[in-house]
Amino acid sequence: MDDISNTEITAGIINSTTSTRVLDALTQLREDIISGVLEPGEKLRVQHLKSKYGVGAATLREALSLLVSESLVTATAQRGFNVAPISLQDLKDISETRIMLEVQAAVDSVQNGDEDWEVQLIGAYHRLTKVEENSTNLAENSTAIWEQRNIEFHEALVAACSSRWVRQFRSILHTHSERYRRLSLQTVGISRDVHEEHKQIFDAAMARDADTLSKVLTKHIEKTFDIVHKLVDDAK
């Protein structure tokens, strides 16, 4: 049950020759894109960003090129780099594809997971639950730690999937959906009991109930699309 990190899924480009400074810049840029600090469509000017991230232009360009392979950044000849745009159609595509891969990975884990898988999932769920139960408003409090615990829970859920490729592409889609998920969390007035959603997923997984797990996990992924869609409709 080997874990696949974001750096490892960057289209196989990252290797032993990739410097620590590039990896650090990559991590910071990725987080700022996912969190919205760098806004969708924003021009990424190397001369401006190199001072912000404390790296040279060559290091920054290499990190940005790696993010192009993750589809978080776009590159155009003679025009440089931009943060990848977001749209309802993009989220719909991400959600539908993620459902296919994540449900498959979760069901495979339920069918093949051993005691170590159960222990990891229990630990990840416990850590996530502590954050969710101790925060009255995830839009304002503990967002960063919740995001990390949420990722850990979903990774633990699919960790026993026998297909490395399914887990790899699922992880890429999870990163992209996180951009939209953070938008939904930051929006006041949207009611969503995320803890109850995670509880249903956890209970089904521990019961080795593949059918129920498929249903609740599908609804969980669809919920972010429904919320963002509602936000767009309300703004019209």
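The form predicted in complex with the DNA is what I want next, because the block you gave corresponds to the form predicted alone; please supply it.
Just the single chain follows, nothing else.
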């Protein structure tokens, strides 16, 4: 089973090289769900969507079924598929669970990470810094780049965590966090503070300072919740 040069789907994670119609649809659907083009709770009509994504019914259904893996889509017998709903309570749950898993994973990484992990983390941090430094004039397309690099940075941070399962669950929750962030902050740019937070996380990780890392990482995750929470309250 050599997956190095091939597209493997483990609950939520895709390493794309080869492409299929299912994977294409899956990728587009995921992006549309996370970005809010497909609204939370919305019914996903196969008949309608298959023309939109240019695939047959069976292919679309397969893509939707795979998205159930990531809890981005729900399936109900005889009643089709829906975009996963959202709620403030759900975001709270996600944030808290994510803190538990991500802190554990990061600490584990710091304790087990070898030189290669360090190198990868430095690279990811560097690429992230590059887009965050010019955060004032953040154009639309660079937002997409920031999102990608932010994911990669967090992924690199926990890459040396010895538990495949913790990494997998963490990754799913991170995707959901991102969805909430994007649904809430669509118009808001990336504030300068975020870079400072990432710096603190990076520094603590490189210093192998587990305690500090726990603290700053926890705060970092809590902040997403706080911001969305505040926005929801303000909207009332």
